[in-house]
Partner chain sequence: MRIENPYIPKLATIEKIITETWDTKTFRAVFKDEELRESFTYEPGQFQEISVFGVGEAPFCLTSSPTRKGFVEFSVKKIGSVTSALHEIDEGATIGIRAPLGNWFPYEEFKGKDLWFIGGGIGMAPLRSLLNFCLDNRKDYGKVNIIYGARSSGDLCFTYEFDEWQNSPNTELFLTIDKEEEGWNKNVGFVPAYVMDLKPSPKNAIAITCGPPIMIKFTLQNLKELGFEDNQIWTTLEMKMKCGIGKCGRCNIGPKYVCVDGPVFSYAQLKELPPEY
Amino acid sequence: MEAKVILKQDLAAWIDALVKQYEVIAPVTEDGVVVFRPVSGLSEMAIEGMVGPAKSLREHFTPPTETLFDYKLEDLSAEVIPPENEERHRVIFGARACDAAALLYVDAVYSNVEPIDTAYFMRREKTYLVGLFCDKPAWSCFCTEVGDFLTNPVAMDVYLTDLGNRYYAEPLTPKGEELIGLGNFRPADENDKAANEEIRRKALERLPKRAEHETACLSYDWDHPVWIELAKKCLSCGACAFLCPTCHCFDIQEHPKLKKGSRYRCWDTCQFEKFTLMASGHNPRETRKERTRQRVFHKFKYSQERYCMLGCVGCGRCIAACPVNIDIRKVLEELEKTAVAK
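How would this chain look by itself, in the form predicted alone?
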């Protein structure tokens, strides 16, 4: 598909055209941090000079709290009332390559369970992604260590790169071409393509090289001393999990009100002590040693074995947000150093 260019002076008109047809969700500054929220125009968006959104796209596909159904009880019968479907198609504008890649992982997870998660896949079907190349990676980013999706994007319809006074736009799907057709784009020329390559080259210079975690993770040591060190530091706050674009665990609760009520699900994490607490009182991951090991094994070894892909896209949010400076890159380094020595 042909790459095109739009001048920044024409961006507002393009966004307005998108808003007329879709719900547009884009980066905005909220309480001092960048998050994705519905917008009505370019003036609300925070895409210029954005280092990286504090939150991933997760909440727009699996909300932190979501009603599964309401119910009414009458004698021995019950009426189940499903939630209203979200009818409008939407565009997520400015998505990062790591967050888009994370959706493929979550797709794989939800595709391997029954019953099918209709709410998640309905949102996926009705959402189009306009990505934005990450030319200012944060100090904690390591996406290039776990994949090549920064320069070979996945799960996007359009991929934009900021060239200063204009955006270089690559339509990646027929829907992407349709979205671009709503704006005042022109075909990209050789100067545009050269500028795009230069922007990418400079960004890649600031990021780590590709590692072979897919192979190395299969030999991670279950009894490695790093788990004890992690257990000493980890506070089990769950910040790493709630900011992670590939984490997907949830709890299900009832909210009864006399003869009616609702069943809902809410985010949960394997880093919480009671996550695996059973009715019998047994807890297979009673200490932080088991829980921190589970997180790393799940992101790498188990995901590679089950889905043939890593469960980490290197967004680095867990590193930036950890209150005790746990750095998963260092953990992997320790695990793989030992594996090589053996």
Contents of the next structure:
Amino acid sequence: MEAKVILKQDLAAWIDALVKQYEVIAPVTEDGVVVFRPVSGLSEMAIEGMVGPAKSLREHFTPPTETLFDYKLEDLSAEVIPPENEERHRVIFGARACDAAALLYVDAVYSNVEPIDTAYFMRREKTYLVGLFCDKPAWSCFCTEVGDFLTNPVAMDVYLTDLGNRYYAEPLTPKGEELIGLGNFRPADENDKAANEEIRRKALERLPKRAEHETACLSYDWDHPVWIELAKKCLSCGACAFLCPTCHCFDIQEHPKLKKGSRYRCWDTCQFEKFTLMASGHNPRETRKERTRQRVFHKFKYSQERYCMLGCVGCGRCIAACPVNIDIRKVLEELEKTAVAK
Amino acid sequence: MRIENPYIPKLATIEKIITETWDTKTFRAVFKDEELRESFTYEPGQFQEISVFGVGEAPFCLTSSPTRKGFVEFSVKKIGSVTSALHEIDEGATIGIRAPLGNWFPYEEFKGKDLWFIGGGIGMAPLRSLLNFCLDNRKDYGKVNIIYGARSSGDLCFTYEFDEWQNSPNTELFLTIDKEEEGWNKNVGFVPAYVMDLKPSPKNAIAITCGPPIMIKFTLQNLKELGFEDNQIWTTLEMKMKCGIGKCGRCNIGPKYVCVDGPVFSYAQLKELPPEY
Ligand SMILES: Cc1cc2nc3c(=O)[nH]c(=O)nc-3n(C[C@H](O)[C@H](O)[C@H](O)COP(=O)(O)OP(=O)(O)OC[C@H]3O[C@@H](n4cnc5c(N)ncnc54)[C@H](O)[C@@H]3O)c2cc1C
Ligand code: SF4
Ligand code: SF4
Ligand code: FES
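Please move on to the form predicted in complex with the partner chain, as the form predicted alone is already shown.
Zooming out: every chain and molecule, the one shown earlier first.
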């Protein structure tokens, strides 16, 4: 599909056209951090020079709490009322390549075995992604170590690159072409293409080079001393998991009402002690040693064995957010050292 | 719409409640939807998510056999909120069911072989489904042996079926309790030890075991000692579960989800997994 260019002065009109047809979710600054929120126009958006958004797109596909159904009780009978489906299609504008790649992982989890997760896929199908090339990676970013989706984007419909006074736009799907059709775009010339290449090259220079996490992880050591080190530091606060765009685990709970109420799901994490606590009192992952190991192995080992992909997109959020400075890159390095030595 | 929301349970009526022991009851439920009642089927070893509206949902094995149609049964040990709520309801109450879930015993592979069912306490629940299935297809299997133990005679479930089991052709029931009791004339001792006393021959045989983790552990050791190969031993595992359909990420052991890749595993498959169960 042919690459196009839009001048920044025409951007507001394009966003306005998108807002007319879709719900548009874009980066905004909220309490000093960048998060994705519904917007009504360009003036609300924080896309110029955006460094890693504090939160990923996750909450827009799997909300922190989501009603599974409502129920009504009458004497001995019961009625179950499914939630209403959202009707409107959405555009997520300015998505990062890592966060888009994370969606492919969550897709795999929610469709790996029948039945698929209908609520998730309904939202997924109704959402189009306009990605934005990351030219200012944060200190904690390492997406290039776990994949090449920064330069070969996945799960997007359009991929934008900021060329200064204009955006370079690659439509990646027919839907992406439609979206571009709503703005004042012109075909990209040689000049635009060269500028785009140059920006990508520079960004890649700043980022760490691809490492061998994939193969090294599969030979990871169950009893490695790094697990004990992690267990000593980790607070089991769950910040790493709740900010991670690929984390998808949930709990199912009920509002304790008698005659009517609802059952809902809410985010949960393997970093919490009760996650695997059974009614019998037996807990297969009782201490932080088992729980931190589960998180790293799930992302780098089990995900490859089960879904043939890594469960980490290198967004670095878990690194930036950890209150005790646990750095998943360092953990991997430790593991790889011994994996190589073996 | 393509397919139904997989988290919404089907409504069912509790038709019958049997008090098994002081802390365990068996429930027979029939789907309210007549069509579903007719068409619903499952395999021995599968489980269901049972809803008590207003309290929550919990997984229980299907303890009935799919050869006996029109209803499903599950046995519940009172231990927490959902299980207590179930113990309080009366016949006629409405519950929710998501089923069938999980994998099942490969009963086709067991054909022509002698079977050793080795159950402890409530662990007999999933075995009962396969046992009654095999007895209903009696000619397909060799000798059927049932070793069933509990803490005391009052902790044995399904006592009302013991006669049926014993009187089936080429079938033997071996009962055991942990401690001596007045009037008890069967074996006394833990299940794994009783297995050693009875010395099942591994020749053309399959052992299927379920019970508390400690019982399973020692039973496996003893079966190995008796010469059973890893693929001749089957068990069903329990992990904390919520969704039951491989989405909530709770029940994994390494790359496997017990709710979809299990709960039934052979000992050979178990050995491939990290020791986290
Ligand atoms: C595949 C499978 C098949 C099963 N089959 C059967 C079966 O056939 N029969 C059967 O009886 N069981 C079966 N179980 C076990 C059954 O699912 C559990 O006993 C049931 O889920 C308990 O639910 P509950 O709501 O009653 O307990 P919960 O209320 O969820 O938990 C009770 C226990 O959890 C702990 N707990 C809960 N909340 C807290 C807290 N805030 N702080 C500290 N501790 C807490 C306590 O130790 C408490 O005793 C099966 C499980 C699986 C996975
Ligand atoms: S594990 Fe950390 S770096 Fe990897 S995707 Fe999750 S939050 Fe981002
Ligand atoms: S953010 Fe850090 S301290 Fe908190 S659970 Fe994750 S690793 Fe542990
Ligand atoms: S119970 Fe949710 S993944 Fe197994």
